[in-house]
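Read the single chain below, which is given as structure tokens and is the form predicted on its own.
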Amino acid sequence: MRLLRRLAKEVLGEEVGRKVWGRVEIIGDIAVIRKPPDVDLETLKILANELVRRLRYVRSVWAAVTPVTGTYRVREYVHLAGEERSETIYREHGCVFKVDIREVYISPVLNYEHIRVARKVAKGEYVINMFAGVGLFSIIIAKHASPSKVISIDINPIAHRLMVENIRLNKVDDVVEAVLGDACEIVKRYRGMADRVLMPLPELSVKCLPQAVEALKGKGVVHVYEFVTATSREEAVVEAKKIFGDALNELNVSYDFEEGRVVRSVGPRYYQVVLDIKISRRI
């Protein structure tokens, strides 16, 4: 990021590249640049360009020029500098994603997220992913953790089909199985059978947490990714636990946040904060 940082503020100057820097995430061979609204992309074609000449590792750059939207969660690209191609290869805790930058969601800042998340699963646990996207976090729990079962939900048929690459590429296929379907009716068919779910869709989470909780045996671990408005990260984590208490305090279960944190600043004054939660279903 220092390297980026010193680039960036080179080439475009110190008030431009402070805007821009970090906005550069590095996936794969590929540089993706979140466009800031006041920065034209003719300037950012200048950085681009020098990127690719500068920076080995770096064969392509596009700007990403709208929020991730849509049921698929994916953004609208525009191709900067390098070869034209949006398809590369990622890799992240000793595994390897194949990854399409343009029709699927996949975020490097979630790095330690990933990891951390495997480190609490225990041996021979049922995990079910609801949003599993490409797989990232179903596969390194399977490699770095000793679970009996992932369930690898997602409803891009993209993201779909990567997955199932990705789990063959990482050799757990008879630990991680992937599933193309609407999480939230698809978890239905597994009630009653986790030990831990996770919710890594800050836009369903809430909406979704009835039948995430069903899924579970009696009682098990939810992780639950929120977008949370406040003034400070501390305050940031308050308000993710008051979203899900009175969330959960409508269903019939007893609960306990085990650990809340915000896994990044996504604007100002607004966070993305995941909470684990332990849940007891009153059967």
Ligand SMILES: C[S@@+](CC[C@H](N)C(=O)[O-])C[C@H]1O[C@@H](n2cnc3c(N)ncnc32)[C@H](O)[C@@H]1O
Given for the second form:
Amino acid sequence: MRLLRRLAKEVLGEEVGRKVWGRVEIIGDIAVIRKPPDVDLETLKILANELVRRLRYVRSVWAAVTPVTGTYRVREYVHLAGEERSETIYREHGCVFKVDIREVYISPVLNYEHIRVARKVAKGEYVINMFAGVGLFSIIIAKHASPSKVISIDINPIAHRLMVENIRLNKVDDVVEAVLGDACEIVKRYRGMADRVLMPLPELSVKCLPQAVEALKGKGVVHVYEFVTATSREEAVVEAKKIFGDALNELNVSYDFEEGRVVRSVGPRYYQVVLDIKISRRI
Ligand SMILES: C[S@@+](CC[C@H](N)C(=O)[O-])C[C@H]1O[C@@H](n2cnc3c(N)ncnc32)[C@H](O)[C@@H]1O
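Counterpart to the form predicted on its own, namely the form predicted in complex with this ligand:
Let us now look at the entire complex, which starts with that chain.
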């Protein structure tokens, strides 16, 4: 049984415990519990205090009271137990990231995705990460592959500031360049320069696909992320291919789906999918 639900049943009783989401998200020394609709915050505080007592590495516990919202894709939180601090150091694939869970997007669920993409980057590639957050894909690519450049764009000024710090902390200043602003506009500066463009923001991946494609050299790879409704994981990938196939058919390109996979299941019959698409621009 998932750790949090087991603990919840122990300290709050069977009935309340059953309502608690099983997975606790650990980000550095911060634990995040999703607030179930019919369990109040005072009850969750009892559970959170027990979590701090039992898990020595947890110093602060927060309840996520909304899903990610807004342009910056950040959840709203309420402090439950331990230190009232939302900044921490998050570690992934041998890299360190300063984050502030109340100010920037951060999700350990993308852990595998970060290294999966990094492993695809060939020596000397010019990479553009359009929706970089605090720089996870960009820095992990710089550390695990040998790109010539990673342009790392985000519109959230706090994410940008933390990304600049993270680039320095991980000693990749010679390769990764943090850029603040709207990627769909900024990417136009890099027309014809990129071997690979990452679009890890489902809300804008179709809309800004033409600009991403324009940023590619004659040919290259675009990684697109999208939410799709489907009855199975396999169908979710097929659906995503239809969406991006239609969008690419509007552009003057030929394309080939290199890989497609479900990144996570978001809700009943609702999935986040990534497609790696090889694209050749027709001159
Ligand atoms: C899902 S998060 C990215 C996660 C990040 N790549 C990671 O691996 O942790 C999406 C990011 O896109 C940023 N964003 C939203 N709209 C944007 C835009 N028009 N241009 C650039 N960044 C944008 C948000 O601030 C947020 O940090």
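Since the structure is predicted, the reported quantities are computational estimates derived from the model, not experimental observations. Take the two forms, superpose them, and find the largest set of C-alpha atoms that agree within 1.5 Å; that set is the rigid core. Positions refer to the first chain, counted from 1.
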### Message
Tell me whether V262 is among the residues that move between these two forms (Cα shift of 2 angstroms or more, core superposed).
### Response
no
### Query
After fitting the rigid core, is the C-alpha of V20 off by 2 Å or more between these two forms?
yes
### Message
Tell me whether V58 is among the residues that move between these two forms (Cα shift of 2 angstroms or more, core superposed).
### Response
no
